[in-house]
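One chain comes next, on its own, written out as structure tokens in the form predicted alone.
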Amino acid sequence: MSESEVLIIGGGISGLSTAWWLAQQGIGVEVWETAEHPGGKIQSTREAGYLSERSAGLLVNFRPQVDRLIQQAGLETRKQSRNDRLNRYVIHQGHLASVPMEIPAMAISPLWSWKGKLRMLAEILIPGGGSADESVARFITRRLGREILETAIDPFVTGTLASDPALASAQAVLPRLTALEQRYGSITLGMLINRVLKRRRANRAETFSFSGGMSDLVQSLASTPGIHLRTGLRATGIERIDGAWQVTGESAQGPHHTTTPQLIISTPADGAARLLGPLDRQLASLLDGIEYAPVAVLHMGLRRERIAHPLDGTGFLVPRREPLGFNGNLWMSNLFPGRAPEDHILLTSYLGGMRNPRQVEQTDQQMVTTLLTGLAPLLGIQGEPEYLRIDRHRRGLPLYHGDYLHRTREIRTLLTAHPGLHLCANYLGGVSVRERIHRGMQTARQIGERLRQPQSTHREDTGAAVTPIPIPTGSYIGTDRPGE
């Protein structure tokens, strides 16, 4: 039986980010990943001259901690930033309409009626209110009006989060906006104050990927000195014995056994529930109750000459009221170089989610037909695509629906009964790559503080003496800001 200072079950972006932050403190960490490659759903694929992403295709960041990881992990030279001058589109009355990014442009945009624009501008006069369990739909309607919800927020929530605005928790899905109301009484006033105070990163975000795709991030984290990654190893059971965690697993080489004082479970919620069921039925039940939305990602490659649209943007999102069979379309070869062969275009579309959960079960041909029926008239596409790739995720994204905040509070409360046990996955604290890196930092900091406790105190808690390990100066930068 081996021993590890910290064991992480799950080698997706949450587990690898946590491992990286632990390694920066000089803490040895072992990572078990069931698949033969790290990264979870994040995986870049090169074929036929195209570079496509199985899931997350980019990173949207405003956190200095993420900047620090990118720099210190040696990824700065591979970073590719999006051109901020590209248009951002949404479907409006059956056509592509540019989404204005500045308030003056909003005043003349055809996206909203004059009544809708006046309602939006009146937001600064709307008194604060709402409740902790307020939905996204109710929050946005109360603050900005129904037109903003239907035209801008609905396509964002359904297209990028595969969620339902009427069910999604506003505080969980839009914490930056709800935090502005809580602090300043108004979203508009809060943004203006932040701008006056030059808190630019609180209002502006940088969008980027890497020259080898998002897999560059995964591989860089996984190869960090101090991280021992074991792929093809599935955890089958955990026990608390003599103040330490004993973990068993199975691989092609046979059974594995490890003892650790600090255990992090970074699997999807149902995987965590399976492991914790024999230990804590109530905790396992709460985890098992977290729903996931099915998502399909369809990549399509075409010759540039077969598309009439100038493709002068990043892509577009689709509001619920528009009769199209997909949720959004990204023009990936516009966003970052090297995504398609010369004189070709890579278009990535998103289908399914809560808007159409059964769509993931369609055949490839059914999906392609659905997509082209809506996409071809919008972009002026002629002929059939020369490259196709479909990635299906039947449990794609966790849903922050209904009693999500209450459920996660209960989960955190029950965790206190299990010293040295931590949960760090995208069903807690945000689904974006940015938030997974940030939450990994928080988890690693908590563990580092625990391991630096006096041995007598730590022994009472875990039953095992642990050598204190210092954190290098400046390991953590600044204070937490409201998440996206």
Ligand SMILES: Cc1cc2nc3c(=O)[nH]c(=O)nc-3n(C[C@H](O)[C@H](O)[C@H](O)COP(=O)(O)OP(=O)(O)OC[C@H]3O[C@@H](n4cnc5c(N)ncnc54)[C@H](O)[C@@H]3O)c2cc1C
Contents of the next structure:
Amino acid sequence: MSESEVLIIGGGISGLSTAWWLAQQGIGVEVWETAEHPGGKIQSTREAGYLSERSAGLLVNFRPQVDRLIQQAGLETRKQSRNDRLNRYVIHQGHLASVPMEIPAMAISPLWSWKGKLRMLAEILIPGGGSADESVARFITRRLGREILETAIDPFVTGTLASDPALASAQAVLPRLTALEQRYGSITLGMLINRVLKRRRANRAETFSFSGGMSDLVQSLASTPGIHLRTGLRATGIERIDGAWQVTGESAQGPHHTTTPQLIISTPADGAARLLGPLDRQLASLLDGIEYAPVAVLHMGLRRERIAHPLDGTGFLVPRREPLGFNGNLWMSNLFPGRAPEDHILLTSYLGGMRNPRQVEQTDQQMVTTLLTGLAPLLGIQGEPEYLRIDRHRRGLPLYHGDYLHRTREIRTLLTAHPGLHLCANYLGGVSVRERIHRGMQTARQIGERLRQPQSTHREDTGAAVTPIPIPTGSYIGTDRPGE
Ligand SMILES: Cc1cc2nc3c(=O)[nH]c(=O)nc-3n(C[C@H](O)[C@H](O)[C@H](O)COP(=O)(O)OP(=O)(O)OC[C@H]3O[C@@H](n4cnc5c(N)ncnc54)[C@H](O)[C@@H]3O)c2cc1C
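Form predicted alone done, so how does the form predicted in complex with this ligand look?
Everything in the complex follows now, all chains and molecules, and the chain you saw is the first one.
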């Protein structure tokens, strides 16, 4: 039997970043991770001279707190920033089309018809409206028109979030755009006002990874003094006894028990539901009802000379109306150095998601055939790849669909009955690594405040033991920031 001030179940980025923020406050924290290595979904693989990512390949950041963690965790020297001058592409009418990043370029872009551009301009005249449970598709069509939805928002939501714009909650996935409408009556007007008032973020978005890939981040957090990480240890049961949490676990060495006043569950939602089932059936059922999209990540290594395209960009996303069998393709060796051997290219493609959930069950050969059928003509690829690796995630990304906001509100209410119990994982408050770090900080701050209170106060108080769940930020691409 051991005791720690805080126990975190789950050593993915959610659990580890929360542990890191707690350690900065001098709070002793133990992390139980069922796998033999930390990081959860995040895992970089070095193989045959290629460096590939099992899930997150980059961090898009505009939050000063994330910068702080990177600096103080000693990761600044390993950071690799993306060249911002690289083009971003989408597939448009079967071809790669560059996405304009400035308003003058938008005006002449062939991505939208004149009618579509005028519809976008008319946004400022459209009265505010919409409901709390409005979908991304309805919100964008209502405000900016169908063309923007189909060409820009659909590939972003399906490609980066594996989601479905017709089902995804606008407030959960595009919180900043919906907030601009609520506050100013119009997205365009809100952006203009913010620009005039210079309410732009001090930090512009920066996209980066690390020289050893995203694993550098989780490894560095996991080895922070004050964090006691126990890998190969699976939490199996939770009980509330005498005002504290008793947690049982299993490892190769046998059963483990610990008692803690503050317990954070940072596993995926189904894992949290299993642990909480005997304690609170209603809470467990809400957690169990959170859907996940299956995603496959296919890494392909080729000699540079076998690709005709200049590869002058970061890669491309695929709108649903384009008949390609995958959601997007990142040119990883263009984004960051050291991802492929000299004179070779690493292309990473995303398949499945809500667009084609069963694709993840296909054989490797079926996936490669689907991918090359679409990719070879687009990039002018000749011959077979020299390197191939497929990572499958059957429960890849949580979906902020349908009644998501209502569900999370109920979860928050039910949590108030369990003082000292916190949920901090990517099904609450954003899936991106950036938002995970940010939420970790909020959870750690709240626990720090609680632990500094006199013992009697925090044992009796039930109301505030809830991880705050304001409107979440679903994306890991910084396109939905107001004032930009
Ligand atoms: C294909 C893909 C690409 C992505 N790309 C990006 C990207 O480029 N940029 C970005 O910002 N985000 C990206 N994301 C999102 C991001 O990677 C994830 O949202 C994030 O890593 C999830 O972190 P987490 O800690 O919440 O969950 P997880 O990583 O799932 O961690 C949960 C941990 O809990 C452990 N666990 C479960 N049950 C128990 C138990 N009973 N006891 C002990 N431990 C347990 C698990 O083993 C796991 O390690 C991507 C996601 C996917 C799937």
